[in-house]
Every structure is written in structure tokens, then in C-alpha cells.
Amino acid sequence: MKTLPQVTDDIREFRIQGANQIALYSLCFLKKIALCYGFGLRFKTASQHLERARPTAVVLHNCIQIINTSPKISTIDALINTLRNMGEKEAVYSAKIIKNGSTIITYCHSGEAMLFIKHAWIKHKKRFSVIACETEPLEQGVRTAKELAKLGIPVTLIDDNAIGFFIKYADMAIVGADALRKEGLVNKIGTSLLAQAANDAAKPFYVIANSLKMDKRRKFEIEERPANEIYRKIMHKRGLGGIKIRNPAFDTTPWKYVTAVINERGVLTKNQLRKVI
């Protein structure tokens, strides 16, 4: 069993990736706290400390509220099998969505929405195109594109910097989400760049969420990385003295961009979430 202080580097440090996979990595380690000491002080520390690596996501700030209000080994359970079956009830919709002959351009590497592109190929056999974004400074997006290229589906790598240029090759956007709030949806940073230029273009951005990713904090803070994940870029460069590097990992993307966001549930308008949240 790892610790609580390796638990929390793995997500720190992108071991471990995405707001579901997040919590249930999370989970999986607090059920077996639960399981050796109860929900006490243990369990409420290790809960904290969790929730603190990466404070941006809130799929586990959501999930610890449910446990805190029952605290019990079912609970937890629930939501992991909850977490592990949403994607699938997500995808159904795809054949909505994809239509054949399309190119869908997407963004860093959401595991919603990886799994509602995939569902369409493999299950309805639809017949599409993808346009991967590079996704500076981890590179999340080639991610995406080796894993799409596997199934055979045809792929275009671009930078990010690309996107208006490419647009207008695409049908739709289509992207996952760390959190939805009453302002917008917050995602990868660079996120609101391709949502602005869909709008301009007259394309449909389609979010891939699921409901615990519903966020009524009052409290939000957008998750700064350290500046060693753009400088490692340019570390053969010299006079960088006295620059001040900061990267945000998250935007937040207003809602009069996005089309409609697809979660366990259906297909949802922005009006319709905004109700909800």
C-alpha cells in the first residue's frame, strides 16, 4: 500500500491524470484508510491532503462531501462504480453527435471525452477524423492522438497555436472538463482559445462531463503549475534572468460558447446546466 505522501505526488506530479481518474485513484486509496482506521482524524487528514494536490478538479471535493454526509464503505464503493460507468453511459450519445465523413478537433486528453469519440468508431461505426491539439507545455495532446491512431482513426497533430488555422476543417469541438460552474466550464489551459474560435467559425463545442463535475464551490482556484514545465523548453537559452514565468493549468471557458454538455443523463444546453448548477 502506497503512502499518503506518494498518493498525493502521483497526482501532483500528472502520474496520475484527469478529474475522474483523480478520484478514483483518490478513492481507492481512502477506502482502504476507512477499511484499517474508520472515517476519523486519519481519513479526514488523508481527505485534505488529497484534495489539496490538485485543487482545480472537483470530482473528489464532490465526492468527500457525499462520504462525509455518509461515511461508509458502501458509499465510497458507490461512487467508484459510479466514476467507472458514467464514460460508458456518456458515449451512448456519440451516435447523436458524430455524424460520418465529420473531423472533430479536440483538446489535451480527457478520458470522456477519448471514450465518446472511441464509442463512435467502435460501436456505431462512424466514420470520422480527429484534429489533436499539441497541448502545451505537457503535451497531453499527442497522448491523444497515439491513442485514436491505435483504432485506425485518422489523425492530425497541430499546434496549438495552429487552431485558427484549422478550424475551419472542422465539423465540431468536442472536449472533456475538470469542473462546471455558474461562470463557465473550466478545462486545460488553452481550452477557451478553441471554444472562441468555434464560435467565430459558426462549429458546434460540445463538453463531455459528467455530474459530479457540477461545481458549487464559492471557493475556486484555478491551479497554477511550476514554471520549470514551460522553462525546461527553453533551458538552453540564456539570458532568462529576471523573467518572471507563470503557467496557469486551467481556463475557464464562458458558457455562450459551448453548444451543449453531454453527461450520463443526455445531452444538456448550456441553459439547462446552468439551472442545474
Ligand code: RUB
Second form
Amino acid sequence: MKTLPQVTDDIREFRIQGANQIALYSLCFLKKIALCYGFGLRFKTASQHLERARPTAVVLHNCIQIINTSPKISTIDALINTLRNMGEKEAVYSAKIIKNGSTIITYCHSGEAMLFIKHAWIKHKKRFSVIACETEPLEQGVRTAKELAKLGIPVTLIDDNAIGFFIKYADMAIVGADALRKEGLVNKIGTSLLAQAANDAAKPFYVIANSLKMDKRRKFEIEERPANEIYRKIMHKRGLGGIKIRNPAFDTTPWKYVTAVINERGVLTKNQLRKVI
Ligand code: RUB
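Other form of same protein, the form predicted in complex with ribulose-1,5-diphosphate, not the form predicted on its own:
Complete assembly follows, chain above in first position.
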């Protein structure tokens, strides 16, 4: 069994990535802790450490809240099961959203958005193409492009700076979410720029995000990651002394730019969603 520092390290160092996978991985570890030691101090400490590893995503936080109100192995099992199955339920709606011949622009690597797009291709036999944004500084968009290309989906990988150029070729944007908050959609840094570009070009902007991503936390933090993730890719490193490098991992897209959120219950307009939050 891995230790708590090993598990948090896997999460911090991106061996596990995306809000749902982070929550699933953490829940599987917490289940082992609970089986060995129960739901006491050890469990509480582990939950706190895991939550702090990537503090912006809300899924794990919501799961821990649910476990705290009903501290049982069956509660953890039910959450794991729910997280594993929600994507399939959402993906059903891809037939309605994704049209034959369309071009989708997507950002970063979201398990939920990927399942939605893949489902349209495999199950509904829709034929479309995808523009994947590289997603600096860690290039999760490359993973998205590779996964889709493996299925035979025509994919174009673009630099994030090229969104303004390519948005006219897209029919819609589809992204995932780390948190759905009153003030907007929280997702990978740069999502808000894609949303603005889509809005300016009158293209619909869809978010695929299960209901465990609704965020009612008062204390909310945008994770700021180490500067060396940006520094490592600067070609001319001389003369950078005295310059501060900042690396926020997420941003917030105002709801006015979002067309709809698709969760396991269906397609929600932003007004319906706002009411729930
Ligand atoms: C990933 C990211 C994803 C959301 C949703 O950020 O922003 O869009 O987490 O992912 P990071 P999922 O790479 O920093 O984890 O749909 O898999 O929950």
C-alpha cells in the first residue's frame, strides 16, 4: 500500500490528473485507510492532506463532506461507483449536442469532456473533427489530441495563442470543469480566454461536469503552481534575474459566456445551474 506522501505526490506531480481522477484515486486510498484504521484521526488527516494537494477542484471536497456525514465503507464505495458511472450518463446527451460534420474546439484534458466526445464518435457514429489546444504550461491538450487521434477522430493540435485564429473554424467549444461556482466555471487556466473568443464569435460553449462539481465552499483557492513549470520552457533563460514568474493553474469563466452545462441529469442552462448553486 502506498503511503500518504506517495499518494499526494502522485496527485501534485500530475501522475493523476483531472478533477474526477484525483477524487477517485484519493477515495481508493481513503478506503484503505478506513479499512485499516477506521474513520478517526488518521482518516481525517489523510483527507485534509489529499484535499490540499490540488485545492481548487471541488469533487474530492464534496465526497469527503458526504463521508463525514455517513462514515461508512459503503459510503465510499457508493461515491467511487457514482464517479465511475456519471460520465456514461452524461455522454448520452452527446448525440443531441454534437452534429455530423461539426468541428469541436476543446481545452486541456478533461475525462468527462473526453468521454462525451468519444461517445458521440463510437456509440452515436457522429463524424466530426476536433481542435485541441495545447494547454500551457504542462501540455495536457497533447494527451487529449493523442487519445482522440487513436480513435481515428481528425484532430488538429494548436498553440493556445492561436485560439483567436482558429475559433472561426469551430462550431462549438466543449470543456470540463474543476468547480461550478456562483461566480462562474472554474477550469484549467486559459479556459476563460477560449470562452471569450467563442462568445465573440457567437459559438456555443458547453461544459461537461457532474453534479459533484457544484461548489458551495466559502473558502476557495485558485492553485498556484511552481514557477519552474513555466521557467523550464523559456528558451532564452539569461537575464531573468529579478523577474517574478507566476503560474496559476485555473481561472474562472463568467457564466455569461457559457451556453449550457451537461451533467448526469441532463442539459442544464446556466440559469438552471445558477439556481442550484
Ligand atoms: C484538468 C482540468 C480538467 C478538469 C476536469 O486540470 O482542468 O478540465 O479537472 O477534468 P489538471 P475531469 O490537468 O490541472 O488536473 O473531467 O477529468 O474531472
